[in-house]
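First, one chain by itself in structure tokens, the form predicted alone.
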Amino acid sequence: MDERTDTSSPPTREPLIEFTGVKKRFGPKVIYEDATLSIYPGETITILGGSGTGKSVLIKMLIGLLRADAGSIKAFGHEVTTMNEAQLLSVRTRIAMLFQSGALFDSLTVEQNIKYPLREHAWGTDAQMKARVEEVLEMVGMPGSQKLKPAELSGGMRKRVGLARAIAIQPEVILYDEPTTGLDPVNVRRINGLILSLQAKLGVTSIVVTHDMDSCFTVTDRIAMLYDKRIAFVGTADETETCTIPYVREFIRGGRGVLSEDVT
């Protein structure tokens, strides 16, 4: 019996992003047999799942860093799975990603790191790019840090610079890959606050990949839970907390999922 459940009431507007029947495997290891999920404009949706359930795989397939084996992935009404690299570049100007490590270039200053995607996408003049760097650093609470190198930054500061770089190109969607992993409680609260404030200020759609329950319920509108090689449950935070489905209840109470090999 298919236990997949969507208890939430989807918005009346059209989805911004759609995964339909997506399949993905790495050699003999099957990650997805049938991943189906709709994401709507302006919402924050959190992807939950244990180690090895493919949380990060899902968002990497959305921007073409990994390719789906079968199924459909649509963003802004366009099919992503058939795009070439040039076409994917246009998608990546609208969808930004904060990688788990921050993924800063160690040899570049903070300013140069943030300017990197601006230059890649021919975003404005040098003066405009400099002003944009100042603007986004202010947004993430790091004004005046332009000349620092990544080695001079704490883990939390690296995440914030990574976030500044992600929002610099004014994306419509932000992907957060384990944004609070490895951070102390103070920085966890800071990052959660930034996710909420950017959502309010920029009106972006946010997809947050995490296994941090506190962060999940702090920032999310809806939760999608990965289980048994598919997106098995979708619901609001309240619906998730009161859900009686065994695997959802177990995970919310501290379960770590059903797979032990981490491919997220």
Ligand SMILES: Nc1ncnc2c1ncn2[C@@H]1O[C@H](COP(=O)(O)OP(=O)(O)OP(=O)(O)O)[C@@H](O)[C@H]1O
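Alternative state: the form predicted together with this ligand, after the form predicted alone:
FYI, this one's just the chain on its own, none of its partners or other molecules.
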């Protein structure tokens, strides 16, 4: 079986997002020689790969925070790689990203942080925005924290506020960059539950970058594995068992925790 052939996706559905032959390098450092991946409406796909292999870069290219050097990236049928900033802004109303770092504005309160994208996209009246802030803080398990500043929050709390901000504008696609890293088990379960319920109740499409294999198996429909500067494998968790690339099998099997980067 050719690992790059996507055998698990229903043939009748059009991809919502398509990376085709994407190349990316930073100076002499090649990150992608050929990133090719299709993502279907309503699915949750997990991106796995060693540290520094380009997981964050991949999802940043999708919303134009980083530009691909070559190849095509399509979202909702539109080519992202050639969009101007105004066009990218409109893509970002439909695709929200939870940044690995949380990426909150330090000088703003939790409420102001969550309102920021709501304002940017003219989401509603002040009262509607206030109600939405309350609602999403509830969803991430931080009710009543509106007036706090990021400096008063723990790393895990900052991450959850970042998630509240990402889901506030009711995006169709959510990019989660390590959503459970640094969280305690109760909040890991809460975030996993949230990813699942956004999919089940609202049909949200999710791209999840994680090192947490338990979370991966809990939330994901398919796995995409980065290796050798490309998407080396795409398929279900079960299909990883028969993957012909040893690194992929090793990563999944041995990956419950730390993994070795030099497995070949």
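The structure displayed is predicted, hence computed values, not measured ones. Numbering follows the first chain given and starts at 1. Throughout, rigid core stands for the largest set of C-alpha atoms superposing within 1.5 Å between the two forms.
The Cα shift for Glu18 between these two forms, taken after rigid core superposition, is smaller than 2 angstroms. The Cα shift for Thr181 between these two forms, taken after rigid core superposition, is 2 angstroms or larger. After superposition on the rigid core, the Cα of Leu65 moves by less than 2 Å between these two forms.
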